[in-house]
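Only one chain is shown below, in structure tokens, and it's the form predicted on its own.
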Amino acid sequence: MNQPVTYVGLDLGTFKTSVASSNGKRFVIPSVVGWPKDRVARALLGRDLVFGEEALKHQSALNVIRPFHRGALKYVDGADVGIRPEDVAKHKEAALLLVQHVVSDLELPAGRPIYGIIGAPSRATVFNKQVIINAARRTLDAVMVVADPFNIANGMNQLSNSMVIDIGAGTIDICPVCGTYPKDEDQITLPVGGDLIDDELHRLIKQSEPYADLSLNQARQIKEKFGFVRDDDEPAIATLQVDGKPTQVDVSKQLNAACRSIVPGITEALLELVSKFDRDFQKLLFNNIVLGGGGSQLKGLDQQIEQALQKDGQAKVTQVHDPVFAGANGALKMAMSMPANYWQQIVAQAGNKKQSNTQRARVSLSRAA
């Protein structure tokens, strides 16, 4: 008798992963990756590997990887972000890694066959995809890797006629659904997204502040949790380390600043994809935008976009109701709704040789252990 499948959804972000399973479980956690600098570092976490917030709270005394940093792997080639032609291999590692950690997590039946959907930026190469499979596939028995925007559409039930913004920390990714699964040439990433945003908040803070002590990490935060793009928002007051002492700043003007970066790539990024339609069918997508991803959150993006619109007529975006499990939700619904021979054909395409899922979820715990 067949055993009967569990499926699971993947959204491997680059700076957050989710994963939602069909048992009902689902949860996200930070992309990274670390390993104990020495023997005291060891000794003091208990553990080889620590992953998400805990190797984020422990990083001083770990060497920490974020697999996907700025789209590497998934889009970008290494050099392009810095990682160095001889740190591709441990970010592969990670990446692999990542993925048996978030599906050990689930907790799911042992002897089970694991079916997943990953999400990838629309323009991934063949070399990326790949890069993807490989990392999921010593712990998914059949992988397929599906655009992001796709993934968003699919869980809104959006598959016709509707245009989706997937605004992540490194890439954002651009696509026209339209009721069959879209084509490469339809489809467009930016090599921007969240990450840049930190990066000019920044740089501004630190040029109206330079005696402030301010990381990446904090101008992240300080995004997170103020982030907006419109003219009437509250003022966003940080509290910064200044000459030694904490000290209130406004940091509104740099943080609507930063945020509003953005804005122009993807405005011109939709009217070119927009313009390859016929008139009646580029109104019925300008009406049907749908915002996704992390950066949909910065407030007032959705307004900001459909006024930048305007000129070229009537747009109306949407943003998704649950922008951090959107992606991986669709996954799982598309994972779901597929006939089993064609997961059978993935299965037999990739072989027999690989261990139990059994197996590879002990060998991924005790390492952790």
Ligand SMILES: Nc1ncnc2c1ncn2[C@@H]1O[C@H](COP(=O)(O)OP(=O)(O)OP(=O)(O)O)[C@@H](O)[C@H]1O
Contents of the next structure:
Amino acid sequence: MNQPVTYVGLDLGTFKTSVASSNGKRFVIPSVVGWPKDRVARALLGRDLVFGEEALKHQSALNVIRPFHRGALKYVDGADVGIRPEDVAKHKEAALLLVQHVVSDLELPAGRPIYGIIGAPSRATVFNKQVIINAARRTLDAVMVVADPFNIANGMNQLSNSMVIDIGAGTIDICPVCGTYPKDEDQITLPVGGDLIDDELHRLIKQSEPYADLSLNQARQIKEKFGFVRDDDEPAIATLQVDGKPTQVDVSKQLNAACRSIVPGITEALLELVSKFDRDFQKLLFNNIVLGGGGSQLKGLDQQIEQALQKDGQAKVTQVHDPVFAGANGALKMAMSMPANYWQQIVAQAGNKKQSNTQRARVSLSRAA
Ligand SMILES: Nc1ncnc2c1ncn2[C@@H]1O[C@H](COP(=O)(O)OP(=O)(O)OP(=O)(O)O)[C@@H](O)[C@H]1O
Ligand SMILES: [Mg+2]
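Could you present the same protein in the form predicted in complex with the named molecule, rather than the form predicted on its own shown above?
After this comes the whole thing, all chains and molecules, with the earlier chain placed first.
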């Protein structure tokens, strides 16, 4: 008799990995994997691998890898973002371990097949998609890669006449969704996102406050707390260590400039994509622009995009309610709605690459030895 299937939707992001499953469980962790640096760190942490928040907390005791940092492997070549060729395999291994970890934390019933859909940047290459598939094959019995904005649209029941913008950490993906799966050439991936805003904010604050002690991570936290793109927002006052003393610094100007830096690229890409459709359809798309991804939470971004598009006609921008899980929820929904025979074909093509729990344990033990 056929075993019942468990379905999963995975958003394997540059910044965070969120997963939703047909058993009702879902959770999110930072996309980080850490290996203890030495025996002392191993003894302290009590395990060979550490993931997510815990890996961030114990960074100094770990060799930490963010497998998709700045879009690496998912969209750009590792070398483009400074990964040394000899480290690429380690990044791929980290991606594989991350998928294994989040799926095992779902505590799915043993022995049941697991079929999953994973999000990818709109213009991910065949190579990029293969990296993602390979990362999942050891854990899932069948896997499909679907463009991130399409997953968001699906999760929000916006599969017709919408224009979805997914503002992630590594990429911004823009895709018109018109009732069918979009062609590659009808979508755009911009190689910018929240990471770039953090870099720019860090640079601008260091420029104006050269004696401030500011890490990139703190710059990100300031952006997440105050980030805005409107003209009339409340001042953003951050507490920075300046000359060793906690000091209140008004970073509004720097923050506004850094956050706004992504807007022109988004509006240009939107106009380019919309211009491919006839005039009536353009109006429909302009009237249903959906903002998703963590970066969509920048205050005033919806109005800023509406204003920038105003000269080309009316535009209406809305933000997704749940930017953390919108992609994973949409991927799960699609996985559950695909016909069984479609999944069976994928299983047959993939062969049996999945590792049993025993095999996984053996791999961890051999690594620890
Ligand atoms: N409240 C907030 N305001 C502004 N930006 C935010 C906020 N919360 C999170 N972000 C930013 O959103 C980005 C992460 O978004 P998301 O989780 O969608 O990315 P991802 O899916 O991991 O990345 P990608 O899709 O590029 O692979 C980070 O740059 C983060 O700093
Ligand atoms: Mg994303």
